[in-house]
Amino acid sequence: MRRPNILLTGTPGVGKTTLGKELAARVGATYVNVGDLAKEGELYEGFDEEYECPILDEDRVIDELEDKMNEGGVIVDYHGCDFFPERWFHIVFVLRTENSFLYDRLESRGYKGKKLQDNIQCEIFQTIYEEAMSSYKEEIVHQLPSNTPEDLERNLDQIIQWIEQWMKDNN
């Protein structure tokens, strides 16, 4: 594998897709939004009436991504992380957003009621960060602030530097 695989995870609305697309464009990596992949391939096992969203078929997602992940150079974007094989990722970035920013972002997406509150609580209680820490080696899991355009640029710079160093060390 000549290029590292990166997981961008975090509560919905923290900026994973914005960061992932821009990062892939700057470094020439393959960007995979798991939600879009599931939609295109209909990789679902039902519908959650309470949250008004499809239920991901995690096994089919893994089958769909396996070959691509083995090639390397893939940036995966998803709000969950505990079902991906640990061997897939060289580094995991958990994006974190202050609740005032997150609330506005989710509300503008049409989130309301229980769905909005549960996602805000997920961020407050660091649910995704804890999931990442229990799913991957602690030393590859990193939190990044994702509140402002300046945070986005800093995160891009930091991750690009990490990729460049990884490639020097591993090629």
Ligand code: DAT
Given for the second form:
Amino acid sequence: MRRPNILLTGTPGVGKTTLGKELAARVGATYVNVGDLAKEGELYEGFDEEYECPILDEDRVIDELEDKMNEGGVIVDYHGCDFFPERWFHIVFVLRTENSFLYDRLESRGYKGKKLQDNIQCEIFQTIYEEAMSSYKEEIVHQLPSNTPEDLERNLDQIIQWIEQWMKDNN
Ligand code: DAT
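Beyond the form predicted on its own, can we have the form predicted together with 2'-deoxyadenosine-5'-diphosphate (DAT)?
Once more the chain from above appears, this time first in line as the rest of the complex follows.
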């Protein structure tokens, strides 16, 4: 049985992990958090002093995931999207959160100063949405509002419906 691969992307704090884990649990898919994967395998190539974070070794991340992606049924969660092979994903969701909500979420995660401001700006300038639109076919890229628990439920319902339709059409 063929199953689709889904990319969940967007600015840190928009709710990718929350949605991805719940979605995977409900449909029995494999959830992959690229940040955690990199941490576990130390898939880094240096440290970014300005952003105070390690630099992802994108090639090694791709090598690590390739077999799993070919099997299908994988939900990938990452705050960037331009380095994955385009062929991996059948649909791309860019989660979007209003500033006031995002600010509170990032602050309670301990972000402050430049890191907090940069992430808020990333959302205001819809940086990740534009990255997704230029990295994948526009018709497979969808924005999802991710402000409230009601949004989360609606997003889950919509994605599950889409998966069921995809499975019917492709098996
Ligand atoms: P990300 O994986 O994009 O960094 P997350 O899933 O860790 O984001 O969520 C960040 C915080 O926001 C976390 O405390 C859960 C909360 N959250 C996520 N989605 C939400 C939603 N739709 N409504 C309210 N809070 C949400």
